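What follows is one chain in structure tokens, specifically the form predicted on its own.
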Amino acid sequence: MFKKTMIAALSVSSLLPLAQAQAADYIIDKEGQHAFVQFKISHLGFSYILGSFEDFSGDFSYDPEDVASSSVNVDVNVSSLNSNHAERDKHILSEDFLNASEYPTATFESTGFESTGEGEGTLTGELTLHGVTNEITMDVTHIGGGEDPWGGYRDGFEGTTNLALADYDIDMSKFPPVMQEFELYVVFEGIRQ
């Protein structure tokens, strides 16, 4: 009787992590600098402008054995906007692009996650931008997962879209079309909770 009783709560337990397997909760690792929000632009089709923004905070969740249930949120504070050269950095958080002062908070909100292969996919969501929303996709790569060396356990992402500034009602018409375009690059590093 002993060994039958035995046999069945392995049995149980042995089911008990598919049972329970769900999307796992993070926070994004900004303090530790372990995460990215950057742009590129042509600067007249002759050379490229680099920058990023500095404060954002969001979440994620993340289950690899049902990546479709995946999701993100981010905050970005508009005025933490850095390309490394103060007077340009104030013309565009100005009215004449971002105007920070009025939008001072950009928003992206996923919607949903199609895998495209091992550790690849797409994901959809709303990126609200100088006061505008549109529905983004964006190409994401899952770079790894796994403990750290401070007991805690870790998942990180990259993903990388283009974005019209027209589609945000940002006036570029008096620039060369090389410039009407830009591209977001997002590093993503999570804590589990």
The other form holds:
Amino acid sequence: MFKKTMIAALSVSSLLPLAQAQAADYIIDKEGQHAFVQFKISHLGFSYILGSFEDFSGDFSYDPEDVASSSVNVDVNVSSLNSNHAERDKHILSEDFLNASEYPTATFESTGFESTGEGEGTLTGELTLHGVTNEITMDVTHIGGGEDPWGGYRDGFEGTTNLALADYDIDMSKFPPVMQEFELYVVFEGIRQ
Amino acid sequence: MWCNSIRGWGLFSILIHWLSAIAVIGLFALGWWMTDLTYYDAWYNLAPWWHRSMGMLLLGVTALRVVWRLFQPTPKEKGAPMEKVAAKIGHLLIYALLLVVLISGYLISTANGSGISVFDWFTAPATLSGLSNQASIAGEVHWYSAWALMIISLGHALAAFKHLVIDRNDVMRRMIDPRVSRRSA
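Can you return the structure of this protein in the form predicted together with the partner chain rather than the form predicted on its own?
Every chain and every other molecule in the complex is listed next, the one we just looked at coming first.
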């Protein structure tokens, strides 16, 4: 297998003798639904509410030889939020919180990546939510990658970050302090283009 | 006694009319109040439970009411020709808005496919669910149609008082007293 790959790689590189080592572009596999954008927020400090944004799209660029040049962009349809409770979802999307009719899209655009170890790193980027853009950092891990059984090539990552809702002008002052922040968890596979 | 005639309403229609009137005003007030409750209010979960349960019962009663109205004689309108036309359109609008308010409310709570518990007595199952942004859109429809229903109901009440005070006919009386329907012409 390794031999075969090496031969393939060598023959491709011999065809492109002048090509520089370039980061490959990937599209997040939303169609096959190997991608999730989830949030986790405390409920009164007693347990957690879990939910996800079901509709989003994105792409990234990744080169294992030059991870520092990695980048990722994700656009999220805010009104696709689902926490398995229609009335709560409606309330979260209302003007009281996310105001999805005024701010229908949340975006993340990376600005930098710093490796912290084998397959690990810190991603920096601009997160826009509720019309407010902040620079955030996210701990990311390269989970795995390689040829898939259907003739494509995939790489998968996950990332976690904790964010304060007040930073996005979302008023949680009537809720206990533990509910004023949330965890964002993103996991996806990209298909190399 | 129970049935309508072309002269007046039977007891069944009269009871449904006034029960609906009380329920509609009560639900509107409750809905307005409960949507401003804060998270720590003791009524935060209980008020919507009453609102949903009452709403679902009213939806059932309204379905029955519409069927009854279609298969029973309708008392003749009174007043000038224009007033009769206005009354017909007004009543049709009230029925339509009532159904829109009730169904849109049902579509909010069932948007994710869960049914609505009616007084913990039975569960009204979800039918239409999972439409894109269903709860929020149904919520907008619910809010505006509820307002429209309140305004047109006020017009309905004013028109009834006009019959009572200015025209001095029995239009208002026949929605109170079922004996009017049995009077001979």
